[in-house]
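Encoded as C-alpha cells, the following chain is the form predicted alone, with no partner shown.
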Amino acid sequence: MKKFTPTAMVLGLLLFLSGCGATATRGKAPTTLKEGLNRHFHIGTALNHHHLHGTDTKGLEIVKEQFSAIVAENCMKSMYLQPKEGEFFFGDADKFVEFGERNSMHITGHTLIWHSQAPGWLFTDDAGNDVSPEVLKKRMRNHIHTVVSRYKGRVKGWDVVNEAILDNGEYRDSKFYQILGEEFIPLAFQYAYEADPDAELYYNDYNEWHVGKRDAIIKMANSLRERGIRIDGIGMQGHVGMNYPSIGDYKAAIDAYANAGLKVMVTEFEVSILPHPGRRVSSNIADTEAYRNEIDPYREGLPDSARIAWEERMLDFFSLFIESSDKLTRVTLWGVTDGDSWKNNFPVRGRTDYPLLFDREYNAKPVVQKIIELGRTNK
C-alpha cells in the first residue's frame, strides 16, 4: 500500500478548499444592475461631456462597474460631429467609442438625423434659402457616410433618425421633411446600411406608447421593409413621469412593435417625479412664487412618501422590462446620476428632479440593489 504522506494530505486539503470557493463564486449572488440584468437585456447608461474627459471620475467609477452598455448623450449629433460644412469634429466621439471597447460594453450611436442640435448650414444655401432636395441628400449622405464608416464594425447599432412622428401621427414639419417628405427616412436608412451593412439600423422616439404614434412608427418600418430597406429596431426612449404613461399602455406598445418584427430597445428611461408645468401664471411676485413651489416642490430633498412612491414606480417599469426580456435587447438609463439629468430643466430651468438610479452624490438608491434582485429571481 502506497503511503500518505503529510504532503499529501495537505495538498488534498487545498484542493479541496479551492473547490468549495470556486463553488461559492458561481452561487455568488450579483452585486450590480449589470450582473443581475445580464440574463435579460443590456443595461446601459449615456456618456456626457465630463465623462469623456475624465472629470467626472466617480460618474466614469459607476459607469464601469453597473452597466454594459453605453450610448452618446451629445457628441454624435450632427452640429458637434460637422459644425461646418466638410469640417468634422471627432474627438469626443472617438473618446466615447473608446471607451467602450476598453470596457467591452455595447456601443449605439446617436443620432444620425434629427431635426434639433443639426447646424443650420445642413439646410441652406449661400443666400440663407432653403437648398434643393438634391442638395440635401447630397448632404445628407455624406454626413452618415463619413459618419458611420468611421465606425464601422465598432459601434453596434445607430440610432438612425430621432423623433420625426408627432404623437398623433403625423409627419413632424421638420426641414428635413419640409425639403424632402417623407422620403428623408428612408434615405437615411439606405445611407447608413450603405456605410456599415453589419450595423445595427434604429429609429428612436419619444412618447412612443401613444397609439397614434406608435401606429404611425410601425406603418414606416413596414413600408420601409416592403421597399427592401433594412430597419432592425426601435428605440423607446422612456421619458416617463408618475402618472403617464400606464404600464398597461406601455405593455402594448412594446408587444406592438415587437410582433411587427422589430428588436426593442428602451433607449433614454427615466422616471420624473416633478409635476409637469400646465398653466400660466401672471407676473405677480406672489403668483410666480407659488407657481414654482407648485413645479419645482423637492429643491431640498424627497420626503419619505414622495421617495417610495418613485421607487414603486420604478420597480414596476424594470418588472415590466424583465417581463419582457424576451422582446427587449436593451434598457438604458439617460445619465448616470440625478446631477446629470436634463430634467432638471425641463421644460422648466432651475427645477430639481431625481429621476435616475444614483443621487447627487454618487450613491445607489435602494432601489437599485432591489433591481438586482428583480432581475436575478425572475426567469
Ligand code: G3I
The other form holds:
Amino acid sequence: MKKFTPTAMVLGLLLFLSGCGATATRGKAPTTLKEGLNRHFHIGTALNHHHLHGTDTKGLEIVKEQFSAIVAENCMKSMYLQPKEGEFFFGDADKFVEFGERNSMHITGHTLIWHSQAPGWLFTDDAGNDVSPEVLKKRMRNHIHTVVSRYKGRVKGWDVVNEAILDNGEYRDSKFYQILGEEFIPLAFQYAYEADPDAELYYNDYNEWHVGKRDAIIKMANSLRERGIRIDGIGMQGHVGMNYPSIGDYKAAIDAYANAGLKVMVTEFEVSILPHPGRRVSSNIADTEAYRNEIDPYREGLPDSARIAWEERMLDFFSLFIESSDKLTRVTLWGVTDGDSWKNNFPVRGRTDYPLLFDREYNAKPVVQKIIELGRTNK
Ligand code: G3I
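Alright, leaving the form predicted alone aside, put up the form predicted together with the named molecule.
Okay, now the whole complex, with that chain kicking things off.
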C-alpha cells in the first residue's frame, strides 16, 4: 500500500478543506448579478455623466452592488477628451477610472477611434480642408498615446476602433478611411499597444451578427495578427430587439469570433421592446397620433404580456451567454436603469423603452433573480 508522506497528507487535507470551503461558498445562494455570474464572465454596465457627477447616487449604488465591470458611456470619447487639438479634458474620465479602482472593478475604455463623436479639428487643416495622411496619423498617435498612457495599468481593455465596418463587410466611408484607407485600423491598434502593452485591445461594432460584417471583422483581425499587430478581442455591442437577431445567428457570431482565436465580449447589451419605426408620419394629426401610439406604445407602462415576452427574450440571451461562457469574457449592459438608456431617444427621440435590468424606480426587475439563478445552476 502506498505510504503517504506528511507533505502529501497536509496537501490532501488542504485540498479537502478548500473543497469544503467551495461547498460552503456554493451553499450561500448568490444574491447579486456579479455573485451569480462572475464564474462565467464579468458582468458590467456603462457609467454616464450623472453617475460621475454624483447626480445619480442610486444608480451608482446599483453599480457597486451588482456589477464587476464598468465602461464609460461617453466621457472617454475623443470629442470629450480632446475637444481642441492639444487641449485634453480628463476630469470625467479620471472620476470614472477612480470609481472603478475604488470598487475593484474591471475597467474598459470606450473608445479611442470612432467616426462619430470625433472632434471636427481631427480631420481638417486651418483652411478647413482634409489634412494629409501624415498629419492624421500624427494626431491619432498623439491622442491614443496621451489617453492610453494616462491610464496605463488601470484601464484593462480598450475599444481601440469602433464601428469601422458596414453590415455588408465594406469599410465605412469615414474621414479616417477617406484619408488613410484601411490602414487607420492597424495604426490605431499599434499606437494603443505602444502606449500600454499590457492592456487588452478590442475592435467593437454593432450588427455584429450580420455575416458580411462578421466575416470582414475576422478578416481584418487576421490581417492585423499576420502583421504582428496586437488585437485581443471583439466587442459585440448587442443592441438587440424582440425579433432580431435570432439566438442562433447570435450564437453563430460568438462561435465564429472565438474560432478565429479572439476573445469575445458583449459590450453594449440591451433588449429594446419598441417597434422599429417604419413609415413616415403623415401631416394629418390623427395619423400622427395613431403613428405615435404605434411606435411608442408603452408610454404609460408595460402590460404583463409585453413584460413576460421581454423577460423571456432577455433570458434567452443570458442562457446563450452562459452556454457560451467558455468564449465570453464579459457581458456589459449599456446602462443601469431603463431611464438611462439611449434607446429612449434612438431611433426616435422621446420614446419610453424598457431595455435594461433595473427599472426607472431603481428596482431590480424580476428577471434579475432569474439570471442569477441561471448563472448558479448552469455550467
Ligand atoms: O451632455 C450633453 C448635454 O449637456 C446636452 O444638453 C445634450 C443636448 O442634447 O447633449 C448631451 O450629450 C449627449 C450625450 O449622449 C450625453 O447624454 C449627446 O447629445 C448624445 O449624442 C450622446 O449620445 C450618445 C451616443 O453614443 C452618441 O453617438 C449616447 O449617450 C450613447 O449611449 C451612445 O453610445 C454608442 C456607443 O458609444 C457606441 N455604440 C453605439 C452606442 C449607441 O449609439
